[in-house]
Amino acid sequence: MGKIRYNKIQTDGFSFRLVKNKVFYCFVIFMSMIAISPVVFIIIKLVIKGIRQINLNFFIDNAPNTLEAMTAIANGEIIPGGIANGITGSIFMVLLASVMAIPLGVLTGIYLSENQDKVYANIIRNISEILQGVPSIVLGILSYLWIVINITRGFSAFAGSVSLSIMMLPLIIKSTEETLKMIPSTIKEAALSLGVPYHKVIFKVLLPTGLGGLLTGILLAISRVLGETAPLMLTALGSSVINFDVTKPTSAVPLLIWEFYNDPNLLDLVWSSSLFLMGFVLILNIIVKKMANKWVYG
């Protein structure tokens, strides 16, 4: 009789735990849905408001002026033109910024990973963390004072890319350091025990092993600067035509969004440009993730 009662208590306790587990599981799903709902609503709003302007001309034509927009609206047509000057300018400046920031950021991250307890490494780490919290407008002002006034003597793509590269550095440094920390020390020790030079251990063993994490950090840095407007307003300024001259003003998609927002006749292009920027970042994420997985897992 006692055994039967014990089994019943045990069964009831197990059932109660299953119920609690189920309730908590449903609660987590519910809270997760609440957390992502703003993103879902934003995406839906962008698609509904911006898809009308998306066509071939949107990608190959320069931004229209106010008169062209007013004429199209009066005739009940979609606004002509596109954001080709912004797309090419964004890609151009991000590529320049990546050329400057990625090698420096990766090398700095390697140094911090290999010299974790040194005073100089701690100073660099603290500066990097402080730099990550500096508002982008402040970095734009610094780039204006350093580059626009003293080097290019005017607004330019180079000045814009410098401000973006400064923003990219902390993320690349941090991701590189943390990725290399997660690699088992036995891999490095095995390579050194075979007589492999130290620099080859870093570049031929550790970096390829942590490539997935490195690419993720670089991608996060690129994704962050793709949507920046404030530093570019003070450095690249903007351009109504496609420009690949590093010494001349250049447009970017965020700059065009700001210009469209300030013109009531071009508000429809705000939604389309924002939809493009979101989709571009999403596609970039997917491509880099696929590349990283293919590199790591073959």
Second form
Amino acid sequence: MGKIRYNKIQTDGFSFRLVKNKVFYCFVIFMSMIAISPVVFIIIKLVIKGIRQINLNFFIDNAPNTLEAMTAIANGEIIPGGIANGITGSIFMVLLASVMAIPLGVLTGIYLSENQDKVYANIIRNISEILQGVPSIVLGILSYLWIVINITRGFSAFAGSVSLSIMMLPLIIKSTEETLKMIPSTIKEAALSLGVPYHKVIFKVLLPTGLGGLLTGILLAISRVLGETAPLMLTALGSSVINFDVTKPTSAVPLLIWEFYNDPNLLDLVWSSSLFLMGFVLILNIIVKKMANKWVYG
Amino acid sequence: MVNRNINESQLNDYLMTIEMNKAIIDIKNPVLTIKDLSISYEKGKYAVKDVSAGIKKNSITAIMGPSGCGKSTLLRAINRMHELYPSIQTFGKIYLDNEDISAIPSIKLRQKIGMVFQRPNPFPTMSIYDNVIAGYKLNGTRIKKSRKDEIVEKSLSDVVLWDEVKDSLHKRGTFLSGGQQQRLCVARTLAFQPEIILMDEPTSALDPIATAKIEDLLVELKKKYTIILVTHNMTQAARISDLSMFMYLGELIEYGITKSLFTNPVNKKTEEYLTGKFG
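Alongside the form predicted on its own that was just displayed, please also present the structure of the form predicted together with the partner chain.
Full assembly next; the chain just shown is listed first.
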């Protein structure tokens, strides 16, 4: 008799659990849809509002001035000109920042992964984590004080890229350290047991093995700083022409967006520039994802 | 098929004494001499305690014992692998051909004393070909292409892998099966023509067929090289080794000719281990 009751209880509880399971499953799906909806809405809005400005001229012309835009709008045409000065400036400054940040960041990452428990390594690791939390405008102010006032004596691409490279550093350090830590120690020992000197083990075995992870970290850092506006306002300032001189003010896509926003006549270009920036960062992220799947060791 | 019977009369020529009641035998003209070796991972705790032994040239010496007895630790001291980890302290001396190994630059030493690891670990970014000559390549030693080809073919033939991979030399080493990868790792070590090959449980990650292949290979290789084999597997030690060490809690309990150690152990602990009372 006891056995029958036991079976009954078991079955009742089970069907109720199935219902609970279903409800919770639907709830989770619903919440995740809410979480991703901003991204979807942003993309839809940007495409609807920005796509009509995007043509060949958008990529090869400099930003128009208010008068040109006003005339075009009065005639019912799209605003002439593009954001070539911003695109080239962004790429130029990010490249410059990468040249500074990648060697420093990768070497620091190697040091941290090879000396995990040393006091000095712990200090470096903590500082790098703090650096990641420093507001970007503060980095802009610092770069202003160091570079704009003392070195280039004026707003410059160099000052802009210094502030960007400081933003990239902690990301590259972290990803390098994590990537190298993931490589099994037997790979390192195998190389050492062949009589390979320590520095060659690092540069010829560990780095190539972790190359995918390293590149992923670098690309993520790049896509992160591509959209930075605040530090560039105080350092690169912006320019109405294409500039490749490190000592001269330079424009960047996010700076242009800010300028367009402040000029009622150029408002339409805000959408197309934002669409461009978003698309660029999105493509970088997709590349990173593909690479991470294919190359990362493990 | 390799003859796995141990020819004891041949061995006698090399041994100073074979006393049945002596727990640790002396080896005449050892290629490697370990003297009073102690290794500690933390202060006051020793993983290896006062081990002294000679290693006979062109033989397979098996080191066995239960987990944590210090057999791998002892092995890794021989090519100074412990130097990678600053917390590990090593006391005592090891001599290679009467030369103190701490006086030989570690880079040179490790080319004389190669090592094969527990799990196959070919370099994942390199092809089979590059894996074999990795030692030369990574060291930046410049050798002719024809010489390289020669070394690769010779090393891969020595580990009986040449026929299996000769058409895919430029594929990644990690595409091979576990047993093939392990033979590739042996080939990588052989490419340098080392004097001694250290093997840290080289078959523990392999299936029985791959294990048998590696064992046949080791018996073949001892003609040219001296092999020190750490093994968890007693029957493996009995099958292929000429001499056996039994370690327990960091101490070398017994060291003797495999056949006599297995059939007539001197020490009671050895007997208990061999009969499966612990371990």
